[in-house]
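One chain follows as structure tokens, the form predicted alone.
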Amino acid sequence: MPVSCDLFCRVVDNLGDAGVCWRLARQLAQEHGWRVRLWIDDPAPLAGLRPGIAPAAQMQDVDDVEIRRWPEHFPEVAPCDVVIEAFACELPPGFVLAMARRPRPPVWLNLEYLSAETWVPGCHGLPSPHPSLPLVKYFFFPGFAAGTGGLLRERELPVPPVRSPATELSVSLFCYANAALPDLLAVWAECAEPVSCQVADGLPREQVQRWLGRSFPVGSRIDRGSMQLVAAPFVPQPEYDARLAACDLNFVRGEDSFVRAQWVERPFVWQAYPQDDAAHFVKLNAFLAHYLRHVGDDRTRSAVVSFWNAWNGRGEIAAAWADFRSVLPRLTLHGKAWAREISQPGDLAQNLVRFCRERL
């Protein structure tokens, strides 16, 4: 019998959590033959990521995944063989009791946020017994190194196309609200090299529109000095992945686009999810230490660290751009080796399936 799975997701930042959970649910169903029931409190973001999903539907089947709206008053349902609690979203209490009543309790995983911090391998897979019920929850950490759960990566991931030399720098822009963006746009507008920037819909387009001081509707193109800005439409996940592969440099955010930018083997800049206590800088620099440790020259490492930190709010972005731009060819070469390295722990879905089967 195929393994059945309940995957719970609460939408926090509109796209990131939903994007990760949808990729995982679809991969478990289509590549591993699991019967997946995705519980999500707001299905609306899924409709943009995968056209054909009805945002108002209480229940629907798409791509072999049963999508269920997670209501405030949770129904009485029999838990599946595996229960995945994405990003500590807290399961309904009644559902947890139902898990404990099963003759054989389900394998219960807390799918954690992605981090390159050195403590992650030591915590991956650790059990956490429930204080009062005969249940054990396991911490499942995505990661970049051996001893982690790896990264989401489809079995038939397209091979990134070879980029032909171009007369302009092609950029994709996807970010949270970012105080460094106006200064970076000004630099691009004034530099000698032509820059073509595809601006993602939502917050990035709204910020660029304010900087322009004029309307910037989806589909429009506006020239400012050496820079052309394109208001790109929101596209489904496969088309977004193709957009990343077609650009010379990708600005990404959160977790889902961050991982996809690494698989396309192009230079990228990550905006970590901002936290009030600046804890995101710990994650940012932990990743940079891992990403750059096999980059031989100090100049490249310094340029990347300075620019990424400035993009995340520490440093002057305008001053950091020239050095960062000069090392993009080196980072392009590094991208292929880096993708090979982070594929070594195996893909997250495959590792999760193996982990669960050993405990079923």
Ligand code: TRH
Given for the second form:
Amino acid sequence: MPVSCDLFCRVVDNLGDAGVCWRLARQLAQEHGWRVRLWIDDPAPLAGLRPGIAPAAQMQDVDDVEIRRWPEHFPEVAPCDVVIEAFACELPPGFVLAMARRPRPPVWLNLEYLSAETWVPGCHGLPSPHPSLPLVKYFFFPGFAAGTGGLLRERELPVPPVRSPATELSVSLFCYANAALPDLLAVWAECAEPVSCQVADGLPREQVQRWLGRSFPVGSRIDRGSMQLVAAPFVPQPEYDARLAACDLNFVRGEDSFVRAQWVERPFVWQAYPQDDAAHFVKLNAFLAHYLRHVGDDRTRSAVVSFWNAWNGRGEIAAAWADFRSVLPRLTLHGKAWAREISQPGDLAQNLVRFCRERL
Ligand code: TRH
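Would you mind generating the form predicted in complex with the named molecule now that we have the form predicted alone?
Then the entire complex follows, led off by the chain already shown.
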């Protein structure tokens, strides 16, 4: 009998909750033969990530995944063998009681947010007994290192093509509201090297439009000095992967695009999801410490740390660009070794399947 799985996803904001949960659901179903029921409170973001998903449907089957709208009043359903609570989204109380009534309680995982902080491997897989019910919830941490759950990566992910040297620097831009963006655009417009920037729809395009001081609709191309700006359409996840692989440098954000940029083995710049207490700088610099630890020369390390921190709001982006630009060839070489290193722990779906099999 195939393993059955309830995967719960609450769309907090943006696209990453849906993006991560959709990837995981598809892999469990298509690569591991699980019967997956994805409960999502707002299926609308899925429609852009995977065309063919109906944003308003209560129930639909797509790519071997049963997608269910997670209603306010949760129905009486028999819980599956495995229950995954994504990003501590809080399960419906009635469903938790139903879990406890199963003859064999489900394997219950909390899928945590991705972090490179050094404490993560020590917490991965730890059990947390329910205070009053015969249930145990396990913390399942994605990660970059051994001892974590690894990273989402599909078996069919194509090997990135080798980039041939080009006359222009091709960049993709996907970011949150970013105060450093106007200065970076100004530097690119004035620098000698032509830069072609594909601007993602949404927050990135709106910020570029404000900087241009004129409309910048999806599909348009505007030149400013030596920079060409292209308002790129929102495309499904596989095409977004292809966009990342086709560029020399990718600006990514959050969690899922951050990981995808690493699989395409190109230099990348990450805008961490901003947190009030500046906790995102801890995550940012914990990742950099890990990512750069095998990069021998101080010049490259300091150029990357300065530019990434400036992109996240600490430092002068214009002053940091020249040094960062000068180390891109070194980072391009590092990309392949880095992708090999972070694939060592195995992919997240495979590790999750193994973790559950040992407890089913
Ligand atoms: O959209 P995000 O900012 O999502 C964030 C993060 O997941 C963060 O961890 C979480 O706390 C917050 O949401 C609530 O960034 P992220 O994670 O990169 O997700 C974007 C998804 O959109 C990712 O799956 C890539 C996909 N995408 C496309 O499929 N096509 C596109 O054209 C673009 C620009 C993105």
